[in-house]
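For reference, the chain that follows is the form predicted on its own, supplied as structure tokens.
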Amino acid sequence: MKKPKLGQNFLVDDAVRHRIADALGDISQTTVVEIGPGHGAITEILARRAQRLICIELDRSLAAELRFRFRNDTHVEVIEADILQTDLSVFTPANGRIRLVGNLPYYITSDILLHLCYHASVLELAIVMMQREVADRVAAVPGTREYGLLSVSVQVHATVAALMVIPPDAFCPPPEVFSTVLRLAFHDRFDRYGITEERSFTSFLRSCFQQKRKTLANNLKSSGLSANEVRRLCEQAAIPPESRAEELPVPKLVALFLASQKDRVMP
């Protein structure tokens, strides 16, 4: 039965879930977290690949079906669990990183792209499914409409592809929207950046996207800065303060902010 605030929508076509585990590639020496595995679908065919597998489920009923179903399977664990609550950096191997996989509820997909960006440097892959449209915002390039803080917030972890569009009736109950399938191949480039402070960027990337409408320099001086400390970051990022930041590239809006820890103007 479904549980709306819950937001399961169960896949069930058999085709699109062996792509989705397909899509992993290799596990056979990886550690995989599957996010809300549900009736598990796709963790019959994970449980066959990887070395190990962490399952986090949020549903009580479904946690307990899952661990009964894989009683026998010891490298098979199943965490009763909110995905937001968990640092995943506690399954963490000592020969290498995670890989991902998880068909994430509509209501909270943004909060938990952010939660994975906020791990990963202990991530090497993720195969995501979503709300096509919440997918088009997180692919979307500069000069577009989706373009914004979920876009620049996952791409300067990762560099994403769509695999796949999914229509309704591949769930059980169908949703009343179609689906895609992102993979997400996080890199260091975070790293590279000399970016210390995830949140901290995270809140910048909010002031500069607030009201999409504004310019970059009129969206900064609502969050608090004065016209010549926007000024002053904009000459030192290179950016002409009348820019939207939808027009900008992730590295322009990095060396803003970076600009901004240097002079302290932003918390």
The other form holds:
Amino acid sequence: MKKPKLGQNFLVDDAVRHRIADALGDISQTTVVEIGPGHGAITEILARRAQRLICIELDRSLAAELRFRFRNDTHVEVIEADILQTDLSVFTPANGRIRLVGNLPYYITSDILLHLCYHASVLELAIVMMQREVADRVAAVPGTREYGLLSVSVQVHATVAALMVIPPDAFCPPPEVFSTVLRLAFHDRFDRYGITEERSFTSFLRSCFQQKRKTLANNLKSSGLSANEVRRLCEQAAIPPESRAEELPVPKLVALFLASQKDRVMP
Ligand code: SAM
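So that was the form predicted on its own. Now I'd like the form predicted together with S-adenosylmethionine (SAM), please.
And the full complex, kicking off with our chain again.
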């Protein structure tokens, strides 16, 4: 089957779009950002409920269609833009954080999730639909095959829960895969791990998970660290160097990263 342009599988199941909107909770006093509103299946419900709604849509004709449809709703703003190039912090309300929603374009789901991580401090909650296999990776626990970069990157910032699994026939055209809606409840500022260099953390995790079968020490060595440096970092973070990254819980990987930052052994 030909892949739809820009991951455009539109939601046509009425119950599902309502359940997604309901999962945002009471949004009457909240700024909501929607990623990829498409023809407005979820947008229509949100526009009736949100204090302010900002829709980011890359497709020019869809953005124009929505702008026309909501032309009388001054609290709804449709922005024609690439979500990956959009600084979410500019939408932060004076009195709180943003709630975000999206039936994500599946071809860039991982990049969008990392983009959300880079904006974690301005986010309160995200209800996001993605391919089921990707959602399984985001929600995975240590010691499983799915646990990796995406799990740690997201779980460092948010508590992840799977809300529902959606079959292909809920969309038009139907995708070839099942989908899952995840709820990401972002930690408030007292519960964060103290990572300030988010992009460095991502590239550090890439090194740790580089080759799944290799030990953490070997993966870090192939990223340019000397054996001594690896030993010192592992000691500081109280991690046996022969561990594999996929066995380590999030706080351990964070401790290792923070040790590397302190020693400035990683970029
Ligand atoms: N929300 C609609 C729905 O549920 O029917 C559409 C969802 S569809 C899976 C993904 C939407 O994201 C499409 O409207 C597509 O044009 C839009 N999109 C694709 N890439 C994008 C990007 N980089 N930035 C913003 N929107 C994008």
